[in-house]
Every structure is written in C-alpha cells, then in structure tokens.
Amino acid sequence: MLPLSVCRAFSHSAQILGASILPHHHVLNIQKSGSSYHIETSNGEFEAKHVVIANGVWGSAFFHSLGLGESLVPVKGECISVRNDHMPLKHTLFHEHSYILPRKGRLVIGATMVENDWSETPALGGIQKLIMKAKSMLPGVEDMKLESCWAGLRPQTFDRKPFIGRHPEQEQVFFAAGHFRNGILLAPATAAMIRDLILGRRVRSDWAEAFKVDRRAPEHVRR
C-alpha cells in the first residue's frame, strides 16, 4: 500500500544520509543526564542530545512520563482491499470520511473510525460496514473479490491538531504526534519544522502558536 511504501523510502533515504535505524528497539523510559538524555530500550541504552517523541498514540505514556498532562486518543480506523479486473475507476471516491481509491489492480476501501479501541485486529462489524458503505458508492464492488483487510490506530487530540513542537519546560525534547487521519500527508512539513526548531531556524509563529505542546483545551474538552 501507498503509506508502507512511502515509509520504507522515508527510512532508506534517511539511511542514505547518514541515519540509523533501529528497529524494534522499544523506548522503555527516559531521562535528562547532565546535558543530555539517557534513553533506556528494550535492546540497549543511548545518550541523546535531542529527542523528538514521535511514536503516534502511543506517545501519551512520553508526555506523562516528561511531566505534561496532554494525551492521545486512538482512532481504529479498518481498511479493505478488493480485486479489480474490469472496473475503470481513475480517480478517488470521497463521500462522508469513507472512499475508494484505485491502485494498480485493486481497490482499497476505507476507513472505519471507532475511538478508544486499541486493538489494530480488523473486526466483522467494522468490515461490513465498509462493504455496505462502498456498495453504496460504487455498486459493482459487489461482485469483486476480497484480497485484505487491516486495521490502524490514529492518533487524536483534542482539537484534531497535532503537537509540533518543544516541551515547555525542557528544551531539547520535542513533540511531533497527534496527525489523526493525516500522517503520511503532514510528515514532510512536520519534519522540516521540528529540524529548524532542533537547529534554531526561524519557524512560522502561527504554526508554532496552533501546534504548541501545552496549548490549553477549551473549558468544554476539559470537563
């Protein structure tokens, strides 16, 4: 799919340019030593001189851990992919959050929203939605063959705005989570303003006042 194959070329030209990617190396917790930061992994310790948290829903346990309050809701979104041998669609099928979009061969159908469901396991109720929602879009899904179905978490915030940015309070921690349904689009832009944060680049003010980290939700969010 699309997002993978656009994550894999993310990490192999990030290698390209000096990078290290270590996968399965689970951040367990994380400390300011001295100058710099003791990051404790389930295969190894590192020291850091910058640290950006950006592990999408799961961040929550980062932003308690370093002393702020803010957290992140999953979103399960389920998606389905279709055989198509006949059905010329070209371009994307959009209506009420739900859409099919064409590629090289098949179909892919999406997406559910079901929030506080942790579990990233495609349910029975959540596919049947999407074929009666697709059926209803394009009818002649009905006669094509399923291929795959999958399920993510998306991380929401309280204003369905990510937090780009500092920690207030230790300035070599930084935040890039919470994208909701827009990771993929926003992880070029998102990159580029934590690394001129990171090298003391000038940042556009409004987009550090509406992403900040400890921007306050309304009276009516916190109650």
Ligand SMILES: Cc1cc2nc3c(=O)[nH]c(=O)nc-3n(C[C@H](O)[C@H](O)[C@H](O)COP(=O)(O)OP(=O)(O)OC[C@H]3O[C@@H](n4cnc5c(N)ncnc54)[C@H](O)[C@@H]3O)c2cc1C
Given for the second form:
Amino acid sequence: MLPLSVCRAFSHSAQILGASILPHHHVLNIQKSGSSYHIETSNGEFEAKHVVIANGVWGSAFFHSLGLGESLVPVKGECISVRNDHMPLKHTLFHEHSYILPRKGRLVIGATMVENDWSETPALGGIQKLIMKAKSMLPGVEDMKLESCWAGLRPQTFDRKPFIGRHPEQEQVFFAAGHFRNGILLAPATAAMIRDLILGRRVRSDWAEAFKVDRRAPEHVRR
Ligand SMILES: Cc1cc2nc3c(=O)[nH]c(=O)nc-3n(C[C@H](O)[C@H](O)[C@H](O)COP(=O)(O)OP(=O)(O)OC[C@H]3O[C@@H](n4cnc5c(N)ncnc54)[C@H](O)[C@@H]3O)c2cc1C
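So the form predicted alone is up there; where is the form predicted in complex with the ligand?
Shown next: the complete complex, the earlier chain at its head.
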C-alpha cells in the first residue's frame, strides 16, 4: 500500500478510536507544569498528562530542550514517478539503494540518499541520478512520461536505530523518532511499544534496551 494511504488509514482509525488530530499546530515549546505538561503551539496552548515526541528529524530541538544530548540528522530522499502504459513489470526491481516500483499505470523510481540536506524540494542533480540509475536497470524507462517528483527527510540517528522510549528523568515524556528508512514499516510496532509504556505494561526488554533514548553515541561520532 502507498505510504500516503497508510498514513490516511492510521489517521482515520485513530480518530474513530477517539483521537483528535489538530493540523497546522506547530509545537513551539514543551514545559513541565505541575503534574502535567504545558504545550505551546502556533495555534493555541494545551495541557497534557503524557507527551510523545514524534516529529521526525525536527525532534532534535525537543531532545535538547528536554535535556537530552543526541541529534537527528536528515538524509534526504528524492523520488520520481513516471507514467507506464505498456511495461508489464510485476515485481519491484532493486539494486544497491535504488528501486523501481510498479504501481497502477505508473512506476515509482527512488531514492537518493543525501545526508545533511534539510531541503524538502527535489534537486535536479538528484533527479538526474535517479534517471541514470533507472535507465541502467530498465532501459525502457527512457520513453516514459514524467508524472511527478518529490523529496522527504529520513530522520537518522548515530547508530541508525530509532529512539523509542521514555525520557530517563521525566516519566510522562516519550520519544518515537529517528526511524530512518523504516518509519512506515515500523509505525505499528512503535505505536504499540509507546502505548504499552504509557499504560505501564511490560515491553520487550531487548527492544527497550536497543531503542532507549539515552544510549550514547561513541565520542568520535558525537555531533
Ligand atoms: C524517498 C523516501 C522513501 C521512503 N521509503 C520508505 C519505505 O518504503 N518504508 C518505510 O518504512 N519507510 C520509508 N521511508 C522512511 C520514512 O518516510 C520515515 O522513516 C518516516 O517518515 C519517519 O516518520 P516520522 O513520523 O518519525 O517523521 P516524519 O514522517 O518526518 O513526520 C514528522 C512530522 O512532524 C511534523 N513536525 C515537525 N516539527 C513539528 C512541530 N514542532 N510541531 C508539530 N509537528 C511537527 C512534520 O511536519 C511531519 O509531518 C522513506 C523515506 C523517504 C524520504
């Protein structure tokens, strides 16, 4: 299923289960206030008993403001989509980091890996690399018509494993960030783990250890 459809389905299901989703509320500040947290946004202020920081590569600011040292680094990925009226491709082609995905009436060609680029706009150089690579994998793409192109930022941690867990000193604050290339795939497991932590249920100890938010980067990779 397409990532966009998955996100829409998650959002729809969450609302059926009672969640409120407030678009265009940019969180500016999170501050402890008595036994809860005061959340200041671009569109109003809120009180919360529990806070889950899950804002991708932009999460670094909250790691720092909540006293944790680690940073997330963007790895930009660019993709293109072309119309495909005649190529009977049934399976994904994958080579090194590149892939060609068959979709209904089109092919999706991805994806570049550009470290430390915060721009969410595709660059011509990235698109050119994708086209060259796609032509070497499937020469017939040359005649296909360009449909669209886009870019996103993969949130990368120092060891490429996500941070999923409780703040070491603030027990109502949780992090779910840094999923790098697998944030869609890992969304259900991440959500289940955060839910269990909030509800005080047991979580797998090997997962808790692997993803804990205060694991430290070795000195030579600390940014
Ligand atoms: C080209 C490409 C292909 C990919 N393919 C796959 C794949 O096939 N499978 C897979 O599992 N993963 C894939 N990924 C990786 C996946 O997209 C990421 O791992 C995932 O999006 C991370 O999810 P996230 O919710 O942590 O962060 P994001 O998706 O970046 O979402 C963070 C959200 O928080 C919002 N935000 C930021 N700051 C604030 C703030 N202060 N207040 C309120 N909101 C804020 C942002 O606007 C954004 O909407 C791909 C990534 C790219 C770029």
